[in-house]
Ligand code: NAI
Amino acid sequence: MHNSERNYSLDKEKIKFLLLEGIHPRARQVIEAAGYTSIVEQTGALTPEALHEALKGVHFVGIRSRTQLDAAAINAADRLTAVGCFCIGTNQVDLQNAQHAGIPVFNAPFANTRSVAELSIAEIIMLMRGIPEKNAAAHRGGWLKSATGSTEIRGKTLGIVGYGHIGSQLGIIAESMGMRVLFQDVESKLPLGNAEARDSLEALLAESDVVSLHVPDAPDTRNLMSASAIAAMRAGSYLINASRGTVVDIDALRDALASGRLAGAAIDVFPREPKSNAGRFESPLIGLDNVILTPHIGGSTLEAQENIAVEVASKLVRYSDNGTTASAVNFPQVSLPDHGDTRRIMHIHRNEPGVLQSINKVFFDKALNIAAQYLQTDGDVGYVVMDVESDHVSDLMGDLAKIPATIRTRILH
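Now that the sequence is in front of us, could you give the structure of that chain alone in the form predicted together with this ligand?
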C-alpha cells in the first residue's frame, strides 16, 4: 500500500469506538472479534460538554436512549462515521443532521420481538384465569377460591391487531398452545400456521375472546381502540396493549372494565408515562383489580438487551468493513457483497442531479475500470459504492472529494 493512500483507509486498530451508557458486553465482543481494538466504554450518559469532548476523534459511537446526539454533538464529532443506537428508538439522535453529515444511524428495531410475544402469552393466561383480581384480593387478605369465569386458553380465539414481527410471533406461540388465531392488518400478510385474516377490525373484534394490539404509533392507529371499537368487543372479552399508549382510549377502556363489559385488560404502554423510575405513574386504570399494569417492559429482558448488542454492533462492523447500510434509519440503504481483491470506494453526496456523471467522469479521465457500482438515494443524500481493480487510487480520491456535492469519501482496501 502506498503511504499516501493510508490517509483514506485506516488500519483497524486506529478506528475508534466509543460505547456509552453501559451497553451490553456482547457489543464489545462482536467489535473485537472483527479485529477492532480501540474501544472505550463508559457506563453513564455524558453531559453535553463531556459528550462533545468524548466524541473528538471517534469514528463509531454506541449510545442508548439517554445520550442526546443533537446537531451540536454531531458537529463536535470530527471523525464520526456511523452511530449505533443500542435500543429500539432513535428519537435521541438528530437524524436529519446526521444524514446531512453523511453519518448513517443504526438501531435494533426487532431484537425484543420474542420478549413482547412471551409477555402477551403470559397475560392471556393470567387474564383468562382471573389472576389479577385473585392476586389483588390475596394481598389484602382475601381468598377468591372459585372456578367461575376461569378458563383455559386452549380453544379460545385470539384476535391480533397488527400482524407484523410481534403479532405474527405471538400468533405462532398462541397456536402452539391450542388457541385459534385471527389477525387484522392494513397490509396483506401471509398467515402463519393456521392463522386467519379478517379484513376489518370490527370483524376481528366480534369473534375474539382476547384482543392483542401490535400496531405502530401512526396517525391512523391513534385511538384505534376508540369507545366504539371497545364497544364492538365481545362481552366478557379481554384487551392487551403492549404496543403504544396512543392506540387505546383509556377512559373508554376504564368504563368498559368498571362496568364489567370487558372482563379484564393488560396494559404495558400509556398515553403519559413517567420519564424515569423516579417519576410518578398516574392512570385512570389504577385501582381496577382486573387490570394488569406494567411499566412499558414488554421488550425489557436480558435476552433482548443481548440481541440488541449483537445486532447493532454487527451493523456498525459491517458498515466499517464493507460499507453496507442496510436497515440504517436515516440513510440510503445498500447491502453489499464482499469486495474481494478490489478497492471499495464510497462516495456520500448531496442528492443533486449529475453527481453520478461527475463521479464516472473522474474514473473515465483516469482510465480506471469500475468492477461494480451501487447507488442509492434517500431524501437529501446519495450513496455510491464502487469496486475498483487498481492499487493507484489516491489521486482518484482527491478528485472525487472535489466534486462539489461531496459530503465525504471513504476507501476500503
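Residue numbers count along the first chain shown, from 1. Quick caveat, the model's predicted, so the values are computed rather than measured. What changes on going to the form predicted alone:
Figure legend: rigid-body motion between the two forms; of the candidates M233, A111, G162, L182, the hinge maps to A111. The two rigid parts differ in orientation between the two forms, with the smaller turned by 19° against the larger.
Okay, that is the form predicted together with this ligand; can I get the form predicted alone now?
Chain only, nothing else included.
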C-alpha cells in the first residue's frame, strides 16, 4: 500500500468498494447513503488471478463464502483497508495475514439465525412424516399412502448440538410445537424455555429422536459425528446438519441410512461443495430416498441476505467513517464515538512493548494535545486511536509512521 494512502483519508468519492458474489442490493444502498459513490459489483466469485487484478486500487471488499482471500490475494491488494464477509463464516479469509497487514475483517454472525432455525424445523417435520421417500416415489409414479413410520413431532425429543444463537432459537420454536428439547454445548449455557442441558454428546444422542447440529467449524468439531457417534444415536432416529460440512462423517452416515439404522437425514452442508451453481454436486448420499439434500441454503432467504447486507455494509462504513472495529473477527475491537471537530489519527502496530510510549512522545515533542485516546490489543496487533485538537498533523503522521512497530497509520478529517 502506498504511504500517501496509508497516512491520509481520501475524499469519499475516491474510496473504492468492490462487492463480489451477488451481494444483496441493500449493501450498496447503505454504502451510497453514507456518501460513497465508487462501488463496483460482480455476481460471481473470481479466479485467483482475476481476484488479484480486481483488488488493485480497492479499499473495501465485500465477499461471500466462495471468494478465497488467501495470503496471496491480501498481498496483491495494494489499498485494502477492510474486508466484509457478507455471510456467517470467515474461513475463506486468511485472518492472520489480514491482521498482520492491519486489515480488519467483519462478518454477520447472527443475521441468518431465524432462517436456519426455520429450515431445521421444516426438515424435522418432513423427515418424521417420511416425506422424502414418499415424494421420491410419487415422482417415479409410486403411491406410498401409509401411516407406517410417520409421526407427529409433538412429544418427540430434539437434541441440539451447539446451543448458540441458532440452536437456542431452534429450541424455542421446537418447544412451542410440543417437542422436548435437550442441548449439549462445550460452554455452560443458560437454557431457554424448558430446554435441558446434557453433559456429553453421548448422553444427548442416547435420548434424542432427532439430532440437529449447530456448531462452528473448529478442530474439536471436525468429524464430531464420527462413525462411533452415529452408532450411538437411537435406532430409527434422524440427523440434521445445517452447520458445517466437516462435522459429519458422510460415509458413516450413508451406511447408517442405507442399513435402516437411522430413519433419515437432512444435510445442507458438505465436505466438498461446487464452487458455483454451474458446478456438479457429488455426494455418497445421492440416491437415498430417506435423505433431504439442500445446496447450503440454510441462511439463503431474502430476509437473511438483506439483514446480512445491512449489517456488514454498516460495519464497513463505520470503520471508514470513524475507525470503529467493534465485532471485527481478527482485530482489536474498539467502539468509537464521532470525533466532532478534532482530527482522528489511527495507528495500527505490532503489539510490542513501548509502542504507546513512543506514540505519546511524538505528540509531546510536537506540543499537541490529545483530546481523547483509545487503545486495544489483540494478539499480535495493537490499535490506538487519538483525537487531536490541531489541523497541523502532516509532520506528526510522518513521525508516527517511523515508529518501528508501525503497520499503518491513517487520519480522519
